[in-house]
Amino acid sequence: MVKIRIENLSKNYGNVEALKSVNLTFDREGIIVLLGPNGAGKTTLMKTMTGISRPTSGDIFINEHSVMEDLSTALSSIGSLVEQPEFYPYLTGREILNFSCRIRGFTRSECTERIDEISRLTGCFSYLDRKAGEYSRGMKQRLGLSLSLLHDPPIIILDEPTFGLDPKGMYQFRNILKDINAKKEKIIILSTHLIGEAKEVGDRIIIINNGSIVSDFENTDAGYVRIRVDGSKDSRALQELASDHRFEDGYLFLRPDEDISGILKRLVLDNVRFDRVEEYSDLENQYIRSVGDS
């Protein structure tokens, strides 16, 4: 069984409490989402996880393996793309991935098998033989990616690896996350600041604010359609659709793959006032009363 267990983490630069006494124990395959504003403190935590800075206080337990200890053998069971990955650009793809491949012992012709795998898995296999001094910024990402993939390790750590790509882009990328969640049994951490990214891939989501953890808890929020409505006790209607519908606050709750526009024309011509209908997201809401107005 793959784990990690943070135990009573902080980082300080100077004055400054990037991390505050953090506790984390990750024991489950699945995609777990670091989100939080800019400035949170979830590249910091990466970076501790990874072992890029080492923290102010407290310890990293991956496989049991102390991060602070035993640095290379707890990082063994990690591959990690964290901040944007720049390469040496007279290189092409396939040589630098041939020579992380190399470099942690795998054979010429396992390289060979390995790199036409993972770069097919993350869509860069088309573009291998380019120099990367030629990549954007979305052909680095899945370059990175596929270096973390290289030697198939059970816990992958991406640091917002959808930052800066275009809306096709990221659709791209958060499809190869899913693929590979579904293909693999890995526990994949990854960092955002989008709640809809969260929502989209997230397993389990952890909100992180000013360094500390707020919230942390299994994401089961598939959205809604909710209308707001007069609320009208004569309405059958309405009665009918809360009996089986969450309806809270004046708010009726509706699924999206729900017959709206037929339920609409349904209290219409039950009388029943409406004036709004809208998109609605649990998720959001928690995430802005975890976040205040960070």
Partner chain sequence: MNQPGNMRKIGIVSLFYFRNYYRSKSFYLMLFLVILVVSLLTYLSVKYFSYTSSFPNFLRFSSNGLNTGLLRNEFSFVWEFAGTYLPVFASVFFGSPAISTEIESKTAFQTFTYPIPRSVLFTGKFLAAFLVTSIIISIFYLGQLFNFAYLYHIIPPGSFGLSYLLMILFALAMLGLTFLLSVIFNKNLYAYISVFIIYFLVFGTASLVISFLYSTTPFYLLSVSAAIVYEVYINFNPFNFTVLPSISPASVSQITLYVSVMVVYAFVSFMSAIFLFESKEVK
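Now show the form predicted in complex with the partner chain, given that the preceding structure was the form predicted on its own.
Next up is only this chain, free of partner chains and other molecules.
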């Protein structure tokens, strides 16, 4: 069983405490989302997990290998994409992937096979023989994702992977992630500041703020459609709906797979006035509560 154990991890940049005694364990396959505002410590946490930064104190164990003491062994289980990827401009995408593959011990023919397979999955196959200096932001992002998947690592760390992509690119990127996660064979740790993205792809959500973990929970939030109704529950239709639905502060909460228009029609026929119909997420509320004014 692959496991990541973070113990009392702190990271200071001068007087700034970027991480404050963080303790976490990742021992179940699926997508774990680190959610937090800009500057919360998400990227710092990922940098220390991937050896880009060294912890000020504490340690991270990847398959029981300490990143402080045995970094290169610890890194062999990880594929990562931290910050916006940049590559050597005079090398082609294929050469960059080939280097990463060969340095990990794959043979030439295995590398050719894997590069073709992964680059087709991530959508960078068509421009793989062009020099990386000519790539756009989205192209680099796909090449970076290919690099993180190339050696079939049990742990994938992705730092805001959809940042800078256009809506279509974001959609495609999330679909790739969902495909990889479908078999639940990997631990995928993804950071984002987009609540919608966290809700859509995350199996577990960890909210981080000011360098500390403020919330850690399974993502069961499928979201609601909520209707703000006027007045009391005198109406019979409303009483019936409130008996088997959540009804709080004048809002009636409906699941998105329900017959929303049928319910609205029923309320109208029973003379119930309502002035707002909107999507609602508990995650959003929880996030706002957790991060406060940050």
